[in-house]
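Below sits a lone chain in structure tokens, taken as the form predicted on its own.
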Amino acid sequence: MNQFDAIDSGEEVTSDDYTPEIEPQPTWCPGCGDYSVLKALKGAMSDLGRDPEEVLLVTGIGCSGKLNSYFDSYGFHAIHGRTLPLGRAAKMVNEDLEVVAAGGDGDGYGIGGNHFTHTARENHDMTYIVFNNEVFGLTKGQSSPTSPKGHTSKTQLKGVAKDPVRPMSLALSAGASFIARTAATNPKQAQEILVEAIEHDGFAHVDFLTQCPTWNKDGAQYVPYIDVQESDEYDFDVTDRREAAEMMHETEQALYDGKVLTGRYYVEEDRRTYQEEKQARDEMPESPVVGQYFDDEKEWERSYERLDRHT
């Protein structure tokens, strides 16, 4: 079997195909919110009915970098910071592929805050979860770019001196085409956004709140959501940049006051992806360039063959 052959085969899948023969114990810790996000995308891999073997899952370094152990598809664990650009070339070459990238809000937000905004700007066709716990775990508790201003750690004993980045307000700057919020204690909310972010063509960023009960034990992960789409309290249009951005606003600074706001913030379905971009420039083929590649009868242009159409 290539990888082709899986891609719409037709028999049904469910969540147990995306669980590794050899299940490893798990090392995150009990009550950790990392476990509805494995169970979450799962979920959500079976509801689409996509196989395994059309699946990469990218991830960092972290305890979100885990994920791909107890996730039975193709994987790829990537050095801190460096999952978007990973997913994004695996994307480029094989558009058939569906490409999630994994990592906390350290891994993303701080080391790798440059490929978050870029890969947003460019509007990769590709998922992207944050696993946004506001600490650094695995390490054993440091700050993190989502650590409320004077939160206290091994790291600042005297209390964080510095705004948090505010992740959603970021993304919708910066680019991305669908941005939403979910939270590991509303797994069926959380279900139904991977869903949809994964269906979505263009770049889908997920600000996953992930509690941490080893390491940030007053974190609001905690207390109960509310989900802004079926709360009368709130009214807004998700394709209208300018509601969405007011929304983001009052989201972020809610978490701040100990007040969850989850759901869907902004949708742009017309944007064209960084692929569609590139073919309708004539730089990228229609067709998968991973499947070229097993081309024998395929012959290729080199780069340098086409310096004279830019003089």
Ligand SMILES: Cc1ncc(C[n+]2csc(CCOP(=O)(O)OP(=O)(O)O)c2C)c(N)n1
Given for the second form:
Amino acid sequence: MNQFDAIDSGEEVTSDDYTPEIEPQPTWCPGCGDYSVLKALKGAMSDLGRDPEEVLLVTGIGCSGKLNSYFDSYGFHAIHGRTLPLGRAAKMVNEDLEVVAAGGDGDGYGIGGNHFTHTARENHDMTYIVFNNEVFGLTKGQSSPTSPKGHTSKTQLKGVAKDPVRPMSLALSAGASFIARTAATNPKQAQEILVEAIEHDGFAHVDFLTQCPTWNKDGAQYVPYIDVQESDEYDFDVTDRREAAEMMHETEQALYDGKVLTGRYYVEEDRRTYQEEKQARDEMPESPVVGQYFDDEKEWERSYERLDRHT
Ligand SMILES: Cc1ncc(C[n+]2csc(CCOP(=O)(O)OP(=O)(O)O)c2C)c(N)n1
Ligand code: SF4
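Alt. form predicted in complex with the ligand, vs. the form predicted on its own above:
Full complex below, order starting with the chain above.
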């Protein structure tokens, strides 16, 4: 039994359970792709029957970071680029918690890029949604790590001189065990992919293409998507690392040629999560540490004694 079993009221969980009682008027621009992420995430949680009390949503700084103002679960609005270390820490002390981290491409692949590679490497059991709109939205459209080479903005008047980050390839080489790309224009697939990502035991990375009609009118995010699992044109094994790498490479190039491919790219089921690795080494208890805070007074007295020794 986990600590959340008592919460289960037996009633069906619906998307509305994730809507704040006093619902704020979203400050996202009309037509912004971020609305789709909110809808897909609420839908995924209700498909999974997860109560809001069992869920922690950690968001970064950016338009995307406003997600937890409109999503009623436990929430933490982290500083820029720091969703993953916070989410990891929460999951380490309370593994019954469903941890979802979410932020923009600037947040995740730029300032938080180091955390991205190491969280993937360690295979923490959590879901990471990156709103990939290819610009810094909140700070008014500067070029971001996923902006195409040559992209012009107020700070890049002569066009970006760098090649863009290839996020799925990066996640794969770093060691993520579930990698997918979906698009705001594809709400059904987005919701299904989020269900699979959240259910996955290990680090699940979802590159979510979100259009920014205010600052990135030329992005490929508006082009109708192709689902690589549905299309006869593509045939690859999502459990085969080499085949997945080739498909990712093709997909990430295609985006910059104006063709949007989406789907599941890599799924590795049999790898231990970081929590399991630590438990196998007797470095982490089987039951959540957060529970011991309430159950085992002595343990905490001992740790306070240890603290005293350092003062
Ligand atoms: C340490 C730090 N550096 C810079 C900023 C300024 N800043 C706020 S949001 C943002 C970019 C957001 O872009 P992105 O992560 O792509 O999210 P979006 O707004 O597009 O959803 C920046 C640079 C900040 N808040 N903190
Ligand atoms: S600036 Fe772009 S990303 Fe931000 S809310 Fe508006 S459309 Fe969305």
